[in-house]
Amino acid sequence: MISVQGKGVSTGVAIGPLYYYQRAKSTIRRFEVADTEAEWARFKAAQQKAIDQLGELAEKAREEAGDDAAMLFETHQMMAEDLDYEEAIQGLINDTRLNAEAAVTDTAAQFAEMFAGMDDPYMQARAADVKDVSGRIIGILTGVVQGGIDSPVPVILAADDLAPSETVQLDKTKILGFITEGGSGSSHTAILARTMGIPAIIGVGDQLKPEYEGREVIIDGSTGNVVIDADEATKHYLMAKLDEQRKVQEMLNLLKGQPNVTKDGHSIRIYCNIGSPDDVPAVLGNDAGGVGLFRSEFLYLNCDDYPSEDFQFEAYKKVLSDMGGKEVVIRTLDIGADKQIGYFNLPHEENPAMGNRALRICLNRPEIFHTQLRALFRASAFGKLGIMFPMVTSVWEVKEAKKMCERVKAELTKEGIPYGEDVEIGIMIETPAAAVMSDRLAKEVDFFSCGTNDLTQYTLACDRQNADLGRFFNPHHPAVLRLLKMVCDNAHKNGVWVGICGELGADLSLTETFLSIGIDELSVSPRTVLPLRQKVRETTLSECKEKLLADLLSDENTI
């Protein structure tokens, strides 16, 4: 038996084979081949597999988001079997005896340069397509799996850490739990695990060895313990814990259909955070009241080029329709910082967390923002929509974003395209500037949603992605909680409701505090809805409110 210790960031017990995430290689080997016919056959086999994969993706996209969504993959299929493309690769293999991976790489560079140099914007956009198609073929040739997992059974996935662009492409049906070498509790791997309701452990360092792959592993997300080839006593203990976990869930299921009301009659809305239309069944299955945060940037992360208006419209429409009239708050594009997308061509920044990100990109590149807003307002005809702007620091930013909303509504009216008349406009409070200015900002919007991950980062000057700063990154810090109370007070004076969509919303040790300071809505991962409902229903707010507020404002509270 081998025991490895990390830090649990998503609770629960899971058992399965250990599997290492397969990441595409950054460099391609170049060598001369002896048998050019065999090498051409290698390419043809990989090409056909890529075409088949793209066909499957097109069908899945058609089912989930319509014909426009499928068109991207069908375009890639046609490019993969383009005769000029094929002949260029065949020429390099036959004439220079170049290996297939290098031949595809060189051909992709040649074709991408050719497309980029054309005057037609449509043809220029094909440069990204040929790179993506070629990358898929190269991945097949080098044994890299699309989505990072090639296993007939679900696995415990291990990695150094996963970027947002990698997490969004994972085959979620194949994952029982996560283990990462580094990372932090607010990393995207941790957030994904909590959304999926599966255990996750970070910070195991180099304790996992390559020879452990394929061996049975049990992970306990509450303790951070990883056990490989457990002995009978340890396995019995952990499996009993897994059984208890299932029983607790069965008890929590009895709370479905019950209101989120304290013993003395104070109610709060409990919503969910999602990153994809595929997450909606988990929202409904856990009886959430709505979606408090749909991270729209994951649509962009899952595309090889800017997603079209129709592609986005179908995704937003699906979420709103599937939620059956329950409120859905969609955050506008929030990239930059730790969420980088190649085709945006953002310049390198020394401090990207404070750089060109989120609403700043949208205001600096209005053509991108305009496309998303049109898709959002078109989708608003199919449900109850709230639109939320991230990374706000000033009133002028909100006013400019609202002007763009009015411009889009005027366009849709002129074109005879229906949209919802009751779309709420809100902002994220995730900078100290927004919290301090919340009295002024409240006059411009319908709601606030507090992003506590970034609010903690910026308030404490503490990088949320740096695992070495663990004890310094303290979301319970009085400075953070006092800012939240200030935001609630200013919002309610102006008739604006306040939610929390950051990870702190699921912290049951703070539920009474949030109720006491007047938070109206908590948006959490789907599996946290019922435990949070239970906590709310066990609370007598009148008994704890006065003491909690006194402690919060006390000079002695110097954590």
The other form holds:
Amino acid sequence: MISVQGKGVSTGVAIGPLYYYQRAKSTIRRFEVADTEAEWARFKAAQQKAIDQLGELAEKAREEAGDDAAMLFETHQMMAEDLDYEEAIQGLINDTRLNAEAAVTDTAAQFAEMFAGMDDPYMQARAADVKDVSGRIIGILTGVVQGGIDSPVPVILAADDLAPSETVQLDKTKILGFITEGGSGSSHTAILARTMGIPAIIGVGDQLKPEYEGREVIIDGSTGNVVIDADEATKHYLMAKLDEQRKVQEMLNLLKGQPNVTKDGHSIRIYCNIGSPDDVPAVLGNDAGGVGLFRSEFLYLNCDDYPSEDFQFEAYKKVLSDMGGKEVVIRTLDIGADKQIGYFNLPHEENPAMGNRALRICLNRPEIFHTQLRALFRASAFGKLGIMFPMVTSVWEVKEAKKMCERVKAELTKEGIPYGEDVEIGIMIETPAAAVMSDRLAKEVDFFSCGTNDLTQYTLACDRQNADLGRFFNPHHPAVLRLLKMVCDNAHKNGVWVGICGELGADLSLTETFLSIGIDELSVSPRTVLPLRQKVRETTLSECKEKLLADLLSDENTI
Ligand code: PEP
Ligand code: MG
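Having seen the form predicted alone, could you now give me the structure of the form predicted in complex with ligand PEP?
Starting with the chain above, the whole complex follows.
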């Protein structure tokens, strides 16, 4: 038995085979082939497999997000069998005896350059498509599954760390749990694990060896322990814990349909954070009151090019209709920092967390913002929508964003396209500037949603991605909690509601504090909804409020 210790960031026990995440190799071997006919046949087989895979992806996209979503994959299918493309590859194999993967690589580069040099922006955008299709064929030829899980059974996935663009592409049905070498509790791998309700352990460093791959592993997300080939006693103990976990879940299930109300009658809304329309069944299954944060950037991360208005519209409409009239707050694009997207071609930055990200990108590149807002307002006709802007620091930014909303609404009216009249507009409070200016900002919006992951990062000047900062990254710091109280007071003075959508909202040791300062809504991972409801229902606010508020502001509370 081998035992490895990391840090648990998503609770629960899971058991399954250990599988290392396969990242596509960036170097392609080049060599001369002896049998060009056999090499051509090898290419044709890989090409056919790619076409079949793309057909399956198109079907999946059609079911999940409609015809427009499927079209991307169908375009890729056509590209894969384009005659000019095929002939160029055949020429390289026959005339220069080049191996198939190198021939595909060279042809892709040549076609991408050709597309990029065209005047028509539509044709320019095809450069990314040809690279993507070629990458798929090369992956098949080299046997490297691009970021995939090539296992017939679900696995415990191990990786050094996973970028958000990698996590979105994973087949979630194949993952029982995560282990990462690095990472931090508020990294997006940890957030994804919590959204999926599966255990995750980060920071195991180099303790996992390649030879462990395929062996049975048990992970315990509450202790951070990873056990490979557990002995009988350990396995028995951990399986009992898994059993206990199931029983607790059964108890929690009894709370479905019950209100989130304290013993002395104070209620709070409990919503969910999601990253995709696929997460909605988990939201409803856990009886949440709505969606408090839909991270729309995950739609962009999942595409090879800017998602069209129709593609986004279908995704937003699906979430809103599936939620059946319950409120859905969709956050506009929040990329930059740790969420990088190649086709945005953002220049390298020394300090990306403080750079061109989120609303800043939207205001600097209004065409992108305009497309997203049109999709959002069109979708608003199908449910109860709230739109919120991330990374706000100044009042002018909100005014400019709202102006764009007005422009979009006027356009839709002119075009006779329906949209909801009651769309709420909100902002995230995730910078100290926004918290300090919340009295003024409250006059511009319907709601605030506190992003405590970034608010902690910026208030404490502490990188949320840096695992080594450990105890310095402390969201319980009075500086953070006092800002939350200040935001809440300013919001309520102006008739604006306040939520928390950062990970801190799920911290049960702070639920009483949040109730005391008057937070109206907590948005958490689907799995946390019922434990949070239980915590609220056990609380008698009048017994703890005064002391908690006094502690929060006390001179002794300096940490
Ligand atoms: C936050 O910063 O708390 C938040 C909810 O946004 P994200 O984690 O996506 O940055
Ligand atoms: Mg944030």
